[in-house]
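One chain follows as structure tokens, the form predicted on its own.
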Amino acid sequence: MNLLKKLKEDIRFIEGLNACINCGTCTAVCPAASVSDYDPRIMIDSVQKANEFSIIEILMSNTIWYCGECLSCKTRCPRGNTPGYVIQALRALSIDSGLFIESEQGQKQLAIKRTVGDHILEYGYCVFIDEIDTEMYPEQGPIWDWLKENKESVLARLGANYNKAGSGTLRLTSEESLNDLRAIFKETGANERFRKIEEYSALKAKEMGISFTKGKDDYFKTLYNE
């Protein structure tokens, strides 16, 4: 795979990189840069060099996974660049090429896929109450366990429409809407990326000697907790 060629074909790369003058404005306004080893100026500078080996190093690094995709960079760049778009393209290419599995942050994409990704396809929600328990989210506190046990009555009193047809918070997503979401995931290549995340994660789990099946298995828990 010619990674540089693939990267330049991505519409997010095309729209995100015009002509960087290396001014550092993006880094100055970047929330992620202030709390992690991430510098959008350096990332764009590295990509502009158009070196295949540099691209491989980037795709294997933790760095591309630190961006929060808030697009603060888009609002301030004097040349109309959007480093966040370029990061999106790099992340997609990292998964497509399987190089994401070479970094700790890249490996964590399985945990995101098996939570946010799978929840969207199953429930129509990124985060759904049925999937939030205090084993995975202890910060919810012990009251959350009681709320989960009594969710139907509590949510009804709060005016939610939990798991029922119609409008309202936590309403049941219709099968038609779920099919639309699934079609979008298929058309945009998300399903194929999900497949690759599972495929390469299975290989990494085998290499590490950790049980790999589905859902919150031992490999998932290792990624999530460690």
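We call the rigid core whatever largest set of C-alpha positions still superposes within 1.5 Å between the two forms. Remember, it's a predicted structure, so these values are computed and weren't measured experimentally. Numbering follows the first chain given and starts at 1. What changes on going to the form predicted in complex with the partner chain:
When one rigid part swings against the other between the two forms, the hinge lies at 115 among 61, 115, 160, 71. As a two-part rigid-body motion between the two forms, the smaller part of the chain turns against the larger by 13°, taken from C-alpha fits.
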Given for the second form:
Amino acid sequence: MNLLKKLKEDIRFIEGLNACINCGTCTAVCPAASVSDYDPRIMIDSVQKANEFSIIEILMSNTIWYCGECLSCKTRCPRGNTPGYVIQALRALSIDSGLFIESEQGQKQLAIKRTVGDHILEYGYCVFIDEIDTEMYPEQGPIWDWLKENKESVLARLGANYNKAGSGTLRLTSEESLNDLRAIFKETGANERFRKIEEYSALKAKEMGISFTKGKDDYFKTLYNE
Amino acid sequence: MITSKHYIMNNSIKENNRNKSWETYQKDIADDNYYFARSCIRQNFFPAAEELFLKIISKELGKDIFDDERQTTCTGIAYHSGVIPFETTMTVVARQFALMTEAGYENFVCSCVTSFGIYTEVLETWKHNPSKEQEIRESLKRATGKTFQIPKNLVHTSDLIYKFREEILSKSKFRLLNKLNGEPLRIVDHIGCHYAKIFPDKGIGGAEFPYVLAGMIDSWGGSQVDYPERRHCCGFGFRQYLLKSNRGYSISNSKIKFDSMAPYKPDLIIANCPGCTFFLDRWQYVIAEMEGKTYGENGYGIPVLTYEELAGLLLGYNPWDIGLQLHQVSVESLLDKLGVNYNPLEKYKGLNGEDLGKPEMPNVLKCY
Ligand code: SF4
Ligand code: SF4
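Just the form predicted on its own so far, so send over the form predicted in complex with the partner chain.
Following is the full complex, with the preceding chain placed first.
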């Protein structure tokens, strides 16, 4: 795979990188830079200078996974670059090439795929109340435990249509709609990306000696928690 | 020599710039007949908010808005977390447009700032790359047999509340005034990055002076809190929040905002984006439990509402019928200041007054 060529064909890369003058404006507004070891100016500069060898290093690094996709950088870059878009293209290529599995942060994509990714095809939405508990999301707080314990009664009081056919809040998405989503995922490469995430992760789990099956298995828990 | 006349002039130039920006970044918001798209986060974490929004638009304002049972997510959270290709997102968005077209609508309104960013980004991408639009049309057709028209008008739900803010005011029972001292309530607005930072000309007031929530505060009698980190991200970070191991990203960014707004002693935070509303509510709870620090008065937090929840309160809806008991930060301090007559005994009741007991109280953050 010619990685640089592939990167340069990605529409997010084309729209995201013109020419960087290394001014650092993006870094100044970047929430990821303010809380982690990440600097969009350096990232963009290294991509701008990349050759076929150094791009591999970038795709194997933790760096490309620290961005929070807030896109504050898009408003501010004086050269019309969008570091957050370049990151999207790099992440896509990192998964496509299997290199994501070489970084700790990249490996964690399995946990994202098995939560929001799978939820879309199961519920029609990225998030669904039944999948959220205070063990995985302790910040939900005691009010969430109370809601979950009493969800039928509380949600009915609030006018939701929880788990029922028809329209409304938290309704059951119809099989027909889910089938449309499944067909779109198959047609447009999401299934393929899901498959790659699962397959490379299975190999990594084996190498690390961690049990790998499906759902919230030991490998998922390790990635999600640590 | 700088005279007081100069000083006043300089200030009015500043004011002028802001007003100019608000004039430049006006946006076209359709008058009626909307196709409504739900949010993943809003319907789960604020499960009364979207029904309330629909009620305000249809019952209070007499507009036509269609809540389609066939709609789905826009996939935005998965896309911004890197597990879904852009082509998939574009095709799911195309399906939503197809549903709108089939239902006979042309005005699309979505209930999530991430979705608003997604829909706008897709339309802008197609504008720059017509061949991409063609490719997605073909993908959608192959996958679902559907075709679509591009919406004539694309807005966020808060844009509608903003547009009709004076009508809402005329029906309101309360103003954003503190009954206890007669002062305007001090209100923090949080816009959400994807509302106007990606495409400033698509948001009311642009990226510099977004006016969508500030306009509601001004019209309804409150006073805006202008604090240093007003435009900073809440810290969702998509994959960063979704992983427990990375969640420090999220709370650290919210904390930057709380610490910056605290000296202004806000009575209320209102947020545009369902994710931001959630984080600004829940991270106050976590910071209290972890560090013993609280940001509201007397050990409570600063109440955080969505714009439709605020509109609902002013219109006189019972706070416990519009889901305000599901915020971890108690809203009672705000209700008392507004003069809302609420029954504390109804707060934790279920359907038909069913007694459901009370949730556990946090150790540090005081709650009702
Ligand atoms: S999109 Fe990413 S790189 Fe850009 S400002 Fe946000 S976190 Fe930083
Ligand atoms: S703001 Fe733009 S030009 Fe400046 S360093 Fe960042 S990407 Fe480069």
